[in-house]
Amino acid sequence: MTEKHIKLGLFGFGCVGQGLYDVLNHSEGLKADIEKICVKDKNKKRKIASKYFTYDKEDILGNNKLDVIVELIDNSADAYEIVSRALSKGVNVVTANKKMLAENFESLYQLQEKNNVALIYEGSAGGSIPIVRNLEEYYDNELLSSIRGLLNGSCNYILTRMELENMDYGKALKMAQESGFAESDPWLDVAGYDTLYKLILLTVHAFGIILKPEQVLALGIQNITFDDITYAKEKGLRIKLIATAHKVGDKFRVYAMPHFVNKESDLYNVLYENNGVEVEGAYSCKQTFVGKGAGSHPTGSAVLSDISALTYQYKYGYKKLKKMEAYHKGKVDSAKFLDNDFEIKVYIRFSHKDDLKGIEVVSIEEEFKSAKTNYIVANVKFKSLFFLKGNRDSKLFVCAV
Ligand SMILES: NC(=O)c1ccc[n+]([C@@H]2O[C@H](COP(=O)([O-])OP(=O)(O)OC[C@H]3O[C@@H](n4cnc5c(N)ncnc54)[C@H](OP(=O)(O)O)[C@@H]3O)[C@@H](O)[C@H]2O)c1
């Protein structure tokens, strides 16, 4: 427990910023004062006194008396500018911005090394589940073979409401937004990008490779219908948007897409906005972490824990990354370790056969045609699914079997 009051500069006072404010006010151990909060909209009504707020980022970035800068805004480019300037000045930063981190990981890693400064981001993946620090510290010497998880609270919430309450997709998405689980741009959630960004962060800490978002496949749930839910139910399965990174030989298969999950899986009963992460290692075997994956207070609590960690000079050691660099005698070209060249069994629901153009089907195991819906269960070339990533025109629903 520290006696010193640490001084915080906060960017963003939305869902997570306000959550942090609440949990900080109820914290019994950590003594931290928010000196200033930088926000964007001058006309917005605020819950706390106006003296806290500024609209000029220099009021925080130019203040040399701050101990920590906490970045909780919803814009990746602005966040990168804020975070990189703070790190360059030697100021420790806490963020929950997975998009900004995943898009700029290599340069943010270099900035930390160069300036001997900490950038920590537990709230950016898995919400309140302490997965980043566990991968970094607990599994530092474990030979991990796989991480697999439900990392997006909004998608899991939508899928659960559709399956258990027959709720329409649009209504479930709206409720996720109203509850503060969804990103400001919900496309990032439902098209699988948010899951992808988190997966990229976990892959750094689990395996020591820095992948770029454009190298990794992400498919979402934006085209799901009750036909897909019914198909799964009839087989005793649930549909979950799953991020996976697993080792095959000396390469890694890393992707995020819907999967059918059976009752034996620990992830089957992870419902609503909860997240779950399975970590599998050579000696530790399989362990599953479950907890609130999104929302104001759970994420605020992860941010608070990061601020607290900074009071005892915590920073990520990037142990797996450094081991890779030491083994390969320098910077690692992570793309060389990514395997996108394999076959995968998928369920594909479609309206017209032409919609399947572009997907390299190796063999079909099941086929169903009706006036209302069509699907195939087929082995396909994984690489050929990339054209569906972020494709707003396609109406296909693709789910790993
Ligand atoms: N919501 C969750 O459950 C959750 C969970 C994990 C991680 N995250 C991450 O946490 C971050 C914040 O998410 P959120 O849900 O709290 O977003 P939010 O509710 O939309 O709030 C965003 C805040 O950022 C401020 N802002 C935007 N651009 C700014 C700029 N250039 N300078 C200063 N302030 C700026 C906004 O100002 P105004 O108030 O003036 O509009 C607002 O206060 C995001 O990176 C998100 O991915 C969210």
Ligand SMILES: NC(=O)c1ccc[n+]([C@@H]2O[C@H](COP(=O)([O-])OP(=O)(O)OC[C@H]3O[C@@H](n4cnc5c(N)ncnc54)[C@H](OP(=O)(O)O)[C@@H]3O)[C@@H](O)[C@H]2O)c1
Given for the second form:
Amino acid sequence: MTEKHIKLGLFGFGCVGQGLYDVLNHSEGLKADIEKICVKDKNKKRKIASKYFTYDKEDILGNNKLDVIVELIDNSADAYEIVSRALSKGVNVVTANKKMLAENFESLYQLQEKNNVALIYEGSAGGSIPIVRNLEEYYDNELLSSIRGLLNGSCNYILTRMELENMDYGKALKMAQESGFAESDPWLDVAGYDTLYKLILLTVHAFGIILKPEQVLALGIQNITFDDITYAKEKGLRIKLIATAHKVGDKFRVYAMPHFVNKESDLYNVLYENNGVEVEGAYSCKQTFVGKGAGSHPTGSAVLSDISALTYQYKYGYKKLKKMEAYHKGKVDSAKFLDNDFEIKVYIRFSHKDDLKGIEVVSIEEEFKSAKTNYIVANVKFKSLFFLKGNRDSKLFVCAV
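Let me have the form predicted alone next, following on from the form predicted together with the ligand.
For this one, just the chain is written down, with no partner chains and no other molecules.
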């Protein structure tokens, strides 16, 4: 196919938007120009001339000469309006907004199909790792059994600083924010939601099922202390926030939560803001992808790759999803394939026994009590952990063993 010269309209000029601008201007061979950049803050100082900016979204959405709209803003509701309007007009879209994608995937998929248009989002999951396209193209006919990985550079950065530099959680979080790896409001990162949204996207391409954020468990690292880091060190383990989707029989167990990881795991030495994704299949066995998972230029490079792909008329085929639809003769009710009814072995650090109310403990394998800290290692009913999801009042730290 012949590469074409494309005109871009860009929404957002924050960390990723500026990263895209930089890598695009240093790209060799890609024929693409940013015609206009839509931003909100008229008073913010920016590193390029004001003539490139607009404060009216219609200057981009109403411009019929644009080939691609690139959406890189924070607000998921505004992002959905931008993306859905562009797709409805038949304009190709590149986005890195995992929250918007995960919350609206079904409707966005239908818009792509209805309007024969491309929505590409490599930069939304895994930072600079080309995991979405690999799942979609390389593993399209592979019988995958599992994907698991570190999908949030902010959390991995914090955990690494705490373990290797004896830094407390608050200071490590502040440094992540100062380095541009975490937002000023880091809740979505540290509570596991960012990892959850990315996991939902990977699950579509790996297994062909569309899950909603409310269906999937997400637990974070917001309550972690040095006591938890010390426990892991004593066992020769590291704590990692891991996204997991694996097939058990004809169902899937999908969740995001902290895990203890041993030295034999490929994810053990994935440190600081790096991401790592393990993909395991019946024939390809296990392969691990590692790369920068946060930061302006790594994510900007992933967005640039998507723009480059569009110059060759690339679009996702959603091969696994369409195979599922064909097999079940229509829309698939993914809830039927989701297994939340199983036992999981976890470490739970708590202050008072009452904090454990709501968790269905099947058996306790290890228990420790002191004036400073208390913990148990127990087998619990997985679905009973859902009350902790997004619970800002809970002080529990839960980690899969």
